[in-house]
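Next up: just one chain, as structure tokens, the form predicted alone.
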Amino acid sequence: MSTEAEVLQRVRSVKDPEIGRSLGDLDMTRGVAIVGDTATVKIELPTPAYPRRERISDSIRSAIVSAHPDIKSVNVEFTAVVRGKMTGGAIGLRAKNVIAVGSGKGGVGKSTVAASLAFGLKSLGCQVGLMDADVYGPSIPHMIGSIDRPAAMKVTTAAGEEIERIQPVSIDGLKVISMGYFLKPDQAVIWRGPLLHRAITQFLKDTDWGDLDYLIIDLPPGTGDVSLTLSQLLGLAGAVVVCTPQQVALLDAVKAISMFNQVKIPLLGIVENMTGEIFGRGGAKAKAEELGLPFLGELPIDAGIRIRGDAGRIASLFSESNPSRDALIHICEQVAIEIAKQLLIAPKMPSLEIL
């Protein structure tokens, strides 16, 4: 008879379909439960946006029973918790990835993008937060629908220290703040860099997000010194570039790219958006394979989308209804692999010994 110790050996040797390394390496396997012919095993993801999992369980069926005989069942049960670099702890943010969603040009549906993504992954279980940081243009809290101005309030730190922390604004669970909530509609924002340096330091330190699996980030178009500011601040997750399919807007994503790349902030891939008969479809997937960047998927022009965000109701993009859901829940978790991938088969550090 089958030991649970040698199943669970067998399971630790599956390779996983997305990240393409052993379960075992990648310290997924959670235990094996045995009870008369029937084998259970216990998996943990990387994330709870993991795309496809009924690949693992079939590679993880197909292994037992083909070792063991006796195995004549198998079930499989996941769970999930977010790894990330937590590198916001020199600001005190608590945030386990940051993301950077930004384009080489304005009007290409960033903001769309980056809102999507957020209430995407809030939507598959994560916590998240969406913070706009298009400070001369911010659009996200109408996309939201969400009109109501964040508070100030003073927190005790653990150290006993009473300070005044941000508020964000919560639409069902979802944290958000953006230089919209403090500006009358009509008023424009005339800021030289250090000013917009200033509100995004605050935006990240005196902002009380809590804890978060995932922070969603709003840049403004193009390769202006956001990004900058952000990379000094704390290390990215990694950056989503948006572009539609013409050439145009792919020329000046490459540019987006080349700017990431020079503040050395990960590129995670780049979001194809309005696909369809108007702009063409394709253009963005091919520049992807040529540069050797992931491509995270592509979104219809969809009128749909664009009444939506209009009428402030992003988030009911991810309703069962909505025709383009699919789309947009298959960017979040490409968005999320990209992220486990890089993390988990990043080559760990050599340790010192001390003699």
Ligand SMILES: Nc1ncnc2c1ncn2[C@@H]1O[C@H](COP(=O)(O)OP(=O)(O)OP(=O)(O)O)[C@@H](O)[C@H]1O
Given for the second form:
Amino acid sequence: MSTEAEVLQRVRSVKDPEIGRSLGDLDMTRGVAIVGDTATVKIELPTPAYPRRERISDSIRSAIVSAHPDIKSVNVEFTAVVRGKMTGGAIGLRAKNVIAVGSGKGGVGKSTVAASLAFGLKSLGCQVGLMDADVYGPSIPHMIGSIDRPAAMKVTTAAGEEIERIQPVSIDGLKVISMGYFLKPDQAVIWRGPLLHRAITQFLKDTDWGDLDYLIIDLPPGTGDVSLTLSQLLGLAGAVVVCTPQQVALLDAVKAISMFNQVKIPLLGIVENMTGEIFGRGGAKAKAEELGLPFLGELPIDAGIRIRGDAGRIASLFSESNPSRDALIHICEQVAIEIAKQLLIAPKMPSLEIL
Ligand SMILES: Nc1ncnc2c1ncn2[C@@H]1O[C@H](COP(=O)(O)OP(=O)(O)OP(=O)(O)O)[C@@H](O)[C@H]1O
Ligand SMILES: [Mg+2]
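Can you return the structure of this protein in the form predicted in complex with this ligand rather than the form predicted alone?
Then the entire complex follows, led off by the chain already shown.
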């Protein structure tokens, strides 16, 4: 008779199909129970956005039955706990992973992709925040249909100090903050470096984000000012670069990539937006391959996206069936898995005690 310990050992040797390392190395096994000729295997995924998890069940099942003929059936039970760098400690931000969404050029769909990542990851069961850091043209409040200014509340810290905390807007549990909430409509703002730095820092520090699996940040197009501030404040999980398939937009994407390299924000990959007859298709994928970056998926041109964005109903891209939903979920999964990959494959840094 096979013992639970033997079967567990076997499961630990199964390769994770996405990350390419063994479930044991990745610390994803959470026990085996055998009753009669049935084994129940518990697996903890590194994100609820893990794509096509049935591939893991299939690999586990065949690994067990080939080595343990007395086991006739295998149940695989999944749970998920998001892994992350959790680097916001110094500024009191309890977000496991911070993701910046950027582009070299305006109008390519950055905000649409940022808001979709946020609502999509939330719909898959993650705790998510969305921060609109586009100080030049904050469009998130309009897209999510919430333009009321968030409340500020006085709270007393553990040290007995009274501070103001900003309560993020909550859309079905998604926590949102935007520069747009603090600017008057049509107010033209010239942001000097230090002021911008202060505003971004305040958004991260003084907002009551709570515990987040993912904080998505919609960046302004072009300049690296906000990215530099972010990289000084915390270790980001990485940046998602959005571009359209046109050559000119691709060149802009290359600029964005070199900007992220300069400020030492790792790249998660490229999303191609507005794929279709008008702009073409596949340019971003080819560019990603050429640059050795992950391609995170394509989002076709779909009037439904624009209409929902204009009507403040971006969330309904996930709650209602529509032609773009699958493409969006795919992008969310690819981003989440790329983060897990970079985290779990990266060699462990030697830990230096600084005395
Ligand atoms: N895949 C798509 N299909 C149809 N319309 C889209 C798509 N993606 C974005 N749009 C529309 O294109 C316009 C620009 O998108 P969005 O505001 O997301 O771009 P942006 O890069 O954030 O722009 P900005 O540089 O001004 O911040 C919006 O009206 C949006 O609804
Ligand atoms: Mg935008």
